[in-house]
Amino acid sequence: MSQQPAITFSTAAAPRKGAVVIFCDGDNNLGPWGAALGSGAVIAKAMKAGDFKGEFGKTLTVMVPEGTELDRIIVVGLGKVDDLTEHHWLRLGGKLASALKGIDRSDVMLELDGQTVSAASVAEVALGIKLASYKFDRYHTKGDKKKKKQDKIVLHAKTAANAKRKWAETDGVADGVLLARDLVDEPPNVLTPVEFAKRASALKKLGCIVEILDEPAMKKLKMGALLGVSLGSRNPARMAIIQWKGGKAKDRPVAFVGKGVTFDTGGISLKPGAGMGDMKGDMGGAAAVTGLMHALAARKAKANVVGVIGLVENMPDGNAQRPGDIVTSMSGQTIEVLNTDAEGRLVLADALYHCNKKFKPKFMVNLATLTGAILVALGSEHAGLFSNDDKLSEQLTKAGLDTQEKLWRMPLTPEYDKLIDTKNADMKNIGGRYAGSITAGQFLQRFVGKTPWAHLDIAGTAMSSPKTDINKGWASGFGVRLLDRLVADHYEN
């Protein structure tokens, strides 16, 4: 990834010297520092010229203001300031990242009138610059060859002591999200199955336990479903086990499951050649879960934790699994397989199964770019949600409002469940032209048993989604700071 921005805190007065960024709210009132840099004529004859309202997220740069030895002052809207929510500071964040990129230095004034900005808020701005400074450009060999001297960017703000220590754990749940990006994002020669797993066992540094199944540890273990997919495929699959173990040891763990498709032709039910490209992606599950694990690692989450990751290639050779034929599931149920792109099914059947065997989590959450119908039902606005459990469920809807990592719930029912019976075994895996996020949900449920489950759909979250404040790139990482939420409001000790 690109070099990030060097941010670090201050309770110090404003600089005489180089680019200062202030606020102004909706009134256009400027709070103390117009007037404190000697410069609020100057920026009050601007912001009239150029029709500058202090709406929120707006900028407008003064330079060489005259009567200082600035270079430039930066004005930041904030509307009206009462109804700014943790989710307008993160954007601030963005916003700031954006203006204040390829500046040495910068100092953001994080002062309002009679207003003291939170701890957590001035973390939050921190966490939104170093999210929306992310690129992928790791595979480009031409322009500035010369290494860029780091951005700095200080902010000041009288909680600066306490924004430090929150950003101390913030930086670790950002460099989660960063994480899953750039898995999401690496070309599909790059990250194979194997190559997924020497990843994954990186959080081992971190302390976190990890354990890597090759395909006899999963033939051994009777992963038919798993291993089918991946039988047309030069590439071996793999499955890569998780634990970080920061709450109480009798604790039982909370588990989280990842869909990794490395790359996705569809296999002999090949996809259209158009976009194909784009199922490089087809693993942004596995990658969230990564990132999650690295994030509660990082930040010593208290609370036990399990992920597990089912990593595959999906390819149409002589030795790939064919439309018709019937697999065996390590759950010992059977499956006929009618559509061999509809495979992350398969992969997340043999996990989840595993996972709550071995395991015995509270709840399991996987995460799946696993239908194109969930695009047709909700855009890229919202991952789809399907549970078994309505707690769990409302936990996840308000950790998604929290972060802005948006769920809807869908309907899972016995109706739904039949259109995946099929007289030639024990379901079938698709469930024909209709509800096809649905049907698919269905078929994940019948691997859970009665553990509390919820099943998370980011097919049009994950990758190639709406630019925002945050995220100016293709892959998201949508699903770390939600989950991270959730562990954190109400599964740590």
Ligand code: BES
Contents of the next structure:
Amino acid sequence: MSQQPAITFSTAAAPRKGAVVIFCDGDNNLGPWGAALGSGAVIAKAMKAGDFKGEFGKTLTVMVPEGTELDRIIVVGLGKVDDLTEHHWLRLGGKLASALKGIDRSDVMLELDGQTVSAASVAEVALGIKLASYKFDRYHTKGDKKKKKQDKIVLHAKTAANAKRKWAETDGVADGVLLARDLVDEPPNVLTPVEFAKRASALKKLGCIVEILDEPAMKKLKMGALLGVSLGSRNPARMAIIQWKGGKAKDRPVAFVGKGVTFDTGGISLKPGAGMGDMKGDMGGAAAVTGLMHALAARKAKANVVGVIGLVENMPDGNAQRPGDIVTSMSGQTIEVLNTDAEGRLVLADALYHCNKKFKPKFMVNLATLTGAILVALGSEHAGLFSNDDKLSEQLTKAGLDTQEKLWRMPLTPEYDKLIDTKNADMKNIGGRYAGSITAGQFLQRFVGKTPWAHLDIAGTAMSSPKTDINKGWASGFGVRLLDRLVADHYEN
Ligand code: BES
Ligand code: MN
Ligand code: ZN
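For comparison with the form predicted on its own, produce the structure of the form predicted in complex with the ligand.
Following is the full complex, with the preceding chain placed first.
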């Protein structure tokens, strides 16, 4: 992870020197600071010259403004102030990160005419700055390696004290998102199942209980579906079970389960070469679960939560499983593996079953970069939501809208379920030519019993995502903010 700006909060007045950020609404109203900085006329002139009308997220930099000792004034547009949501403030933070990059110290005056910017909004700005500043540059050895000192960004607001308190929590969520991004970005020779398990174990530092199952332990539990995927790999499989006990002792936990295929070649059903490097991100579900557990532990969520991640590498090899193999899952159900590239569901089958049996959770939500077909259906705008429970679906959908990690519900029905029946075993691991994301969902559903469950297919949203105000990189960390919100809204006491 690259160097992050240092973010602090203040109630002090605007400084007389350096870089100052002020805001402008869609009616060209500069608020209290335009005039106070002694440069109202200069700014007005610059706005006119730059055809700047205070549109949301637009910025205008006025260098060495006349009549002040400031280096620069950066005017940021807010658009229609009454329409600003929490997400707008998050995005504004992202815009600020870009505008202030490389400036040693910036003072951001979060104040509007007659309106106080709430502590929650100020914390969202800080979150946006932090998320947008992320860059995966660990493996660059050349270029800008001069140890430049950290940029400082001071957020000035009347609500600074409360914002600082709120940020103490939100900062933990931000760290969770960045952890998830780091894991997805890491190259597959570095982030093997064993290494991933190590990184999950680091959550012990935050007070999580972490158990790692190695291959003999999983054999003992009869996880034949997961272990079958791993047969072709020199890198042994792992399962990480992460617990955060922030709730009442007797409270049943909520559970999150992640697909952690550290590299997916397709196995013997080998993928075509073009773009195969992207399959280093096939552990995006496991990364989101790990990032989420980090977030919950860091902000000391008052909830009991388990995270289970199945970690394997899907490789072709003399010892790899073949199309046609029949494996027995931990549930006892047999699976005819007709395509070794439909491996994620095999990993999740055992992870979901084990999680359900061991913890009897209130619900299970699994995340997986499961199907290319979900990209065909939804692109990168929504993740697919598949569920056996309307209430859980509604809670998830709402959390998705609030965090703008959006979900779109897809169907599960007995008719689709039939598509994975086979004459040779209890089921096969592929459906027909059509409805590929749904048949994958139907497959998973056969391993969750009656427990309320949702499957999020994040193949389109976890990686190679379009650039946004708060994500400039390849990995998005999708799911961390979404599920943190789900827990915060409904499952904390
Ligand atoms: N990891 C892939 C799905 C994927 C595709 C993720 C593109 C991200 C981007 C998954 O294991 C897979 O290969 N799925 C197959 C299933 C098929 C063989 C039934 C697919 O989508 O083609
Ligand atoms: Mn695959
Ligand atoms: Zn895969």
